[in-house]
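One chain is shown next in structure tokens, namely the form predicted alone.
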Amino acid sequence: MTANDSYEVTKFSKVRRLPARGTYDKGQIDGILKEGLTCHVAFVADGRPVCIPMIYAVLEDKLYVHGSIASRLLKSMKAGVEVCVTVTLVDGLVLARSGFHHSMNYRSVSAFGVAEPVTDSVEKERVLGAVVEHIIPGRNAQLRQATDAELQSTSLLSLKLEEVSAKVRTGGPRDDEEDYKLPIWAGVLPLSTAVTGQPIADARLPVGVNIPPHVTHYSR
């Protein structure tokens, strides 16, 4: 792996707890960010910690988060407050022979830095389209263009992906050696967010409007 294939390890991004699970590989991190649906943005406002779930998208080397123009996050970012953005995917419940060794198989990404407001209307529209595409690919091409009022009432913040790391757990339970002979079922219960139900049409949908392929064939 070359330096261009991985993020530089910093005092913020370095995985300290169970470092063997840590990775700075850009390809693996990009895959997690593409699969995730939401992120959590943590920052300090008025001397108190705050953490907000938000919709996001990644374009080139930046992560964008989307919210209301009146959000506390946007006001804090104007003051240059640092953020930590996390994305977590849970792949399975790890059921051990003791409560102590129960765990989860997961993939998570943490990114650190200072988010900046996106103010240019053309850039805003481009990023908002990317946010829609991140949630459901193929959707944005069917939508009407955003109005000036919608763009003005929506906040977008960009975080350059520089200090980034991922942490991944896979495999079965790691029990104490003497517990393996106990008659207790142990193993992994896989989980997935890719399972979708039958689409429910809007009550005011005009007659003859069919469900588009990007909805019927949705997957992550």
The other form holds:
Protein chains: 2
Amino acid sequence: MTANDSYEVTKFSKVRRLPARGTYDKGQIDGILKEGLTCHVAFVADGRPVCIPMIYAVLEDKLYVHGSIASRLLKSMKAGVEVCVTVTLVDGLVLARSGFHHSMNYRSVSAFGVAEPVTDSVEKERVLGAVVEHIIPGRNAQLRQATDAELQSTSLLSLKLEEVSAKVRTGGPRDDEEDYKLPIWAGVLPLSTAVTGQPIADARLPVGVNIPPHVTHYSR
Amino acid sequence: MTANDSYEVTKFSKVRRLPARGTYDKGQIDGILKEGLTCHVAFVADGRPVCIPMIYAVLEDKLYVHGSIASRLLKSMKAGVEVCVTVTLVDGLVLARSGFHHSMNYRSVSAFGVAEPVTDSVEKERVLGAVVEHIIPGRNAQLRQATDAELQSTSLLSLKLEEVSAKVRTGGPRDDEEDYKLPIWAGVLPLSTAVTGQPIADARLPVGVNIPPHVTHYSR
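Now that you have shown the form predicted alone, what about the form predicted in complex with another copy of the chain?
Next comes the full complex, this chain leading.
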């Protein structure tokens, strides 16, 4: 597990529960991080765990989370803050013959480490562009440029991807052998994050501004 | 904020970042918890934060998370473990004229407190049924009953809903006044967790077992 294409397994990143579902493969982990939209960031404040949903992006070997200079996370840190960042994709409900064997198909990544503030303006602008592109590819180039004041009041944390693992479940239900004869429908219901309505144009759009392909053709 | 229909605001549950988005209203919080499918549970292990996606259900004034007796969370606890449980619903991408004002419409709930193991078999069976119903209403009554061995090997944690807050963002982009004239499409792209494919029947279904309405009519 120390080959270049896998993350090293540590005490924290090691998948303990159902280890067969665990993977440390960089390609698979990068794919999950690309597909995810939000992450949950856990940190410790006054000795207590806190878990906050945040927007993120990955550039090279770092995961960046996007917060505010006023947030609890950023206020509590000086040089850096120990975090666990988790991205979870739900792929489907696994409906078995017993409650016990019900499950979900999912892919989740957890990255552990010390998140550090990004302070350089040039770097901030590059990362914020990547965050927009992560959320909706094709959009960043169409926006007006960030101002110095915006860059200053935006806080970013970077986490080097070193201690990382993923858990993945795929496939149908695994029932007890004697349950397969029961007259209970079983299988998988595919779910995911999807566009569930027409785009709602802002009321103050100037006349003649058409909806761009990066919005009409959006999917994750 | 101490009325019966709101949770008390504490140092931890208080929404600091953009407090106008915060709410402590029990009805709104219960609605978010009902609609969510998975939660992220943060806890502290060996002084480090850990964040794990889990399945949950709410019954009366408690949130139950469903783990395994082998999981790190349950191994690390004796009488109880301090947790922060967060449920996040993404409702849409908010596309502004500048990167800075891009946002998401979302609803998230965080509940803080000490999670305790559920050990009573009768209670476990009731909660596990509620977990199945939370995930797919109408299904639990159609399943075979849980066995004693299954109940014993399933671990559940309960967290009393006392220190709870929600954050909610709705509506379109709020751009800088001078940006409204720019020829950039802006608005909201609605997103949610949705069924994204036909149900996939298990290969070993007996002949004549039809797909039930709780599967064909599923939505969140």
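Treat the numbers as computed from the prediction; the structure is a model and nothing was measured. C-alpha atoms forming the largest set that superposes within 1.5 Å between two forms make up the rigid core. Positions refer to the first chain, counted from 1.
query = After fitting the rigid core, is the C-alpha of Cys51 off by 2 Å or more between the two forms?
reply = No, its C-alpha moves less than 2 Å.
message = When the rigid core is used for the superposition, does Gly208 move between the two forms (threshold: C-alpha shift of 2 Å or more)?
response = No, shifts by less than 2 Å.
key: Yes/no, Ala194 Cα shift of 2 Å or more between the two forms with rigid core fixed   = Yes; that C-alpha moves by at least 2 Å between the two forms.
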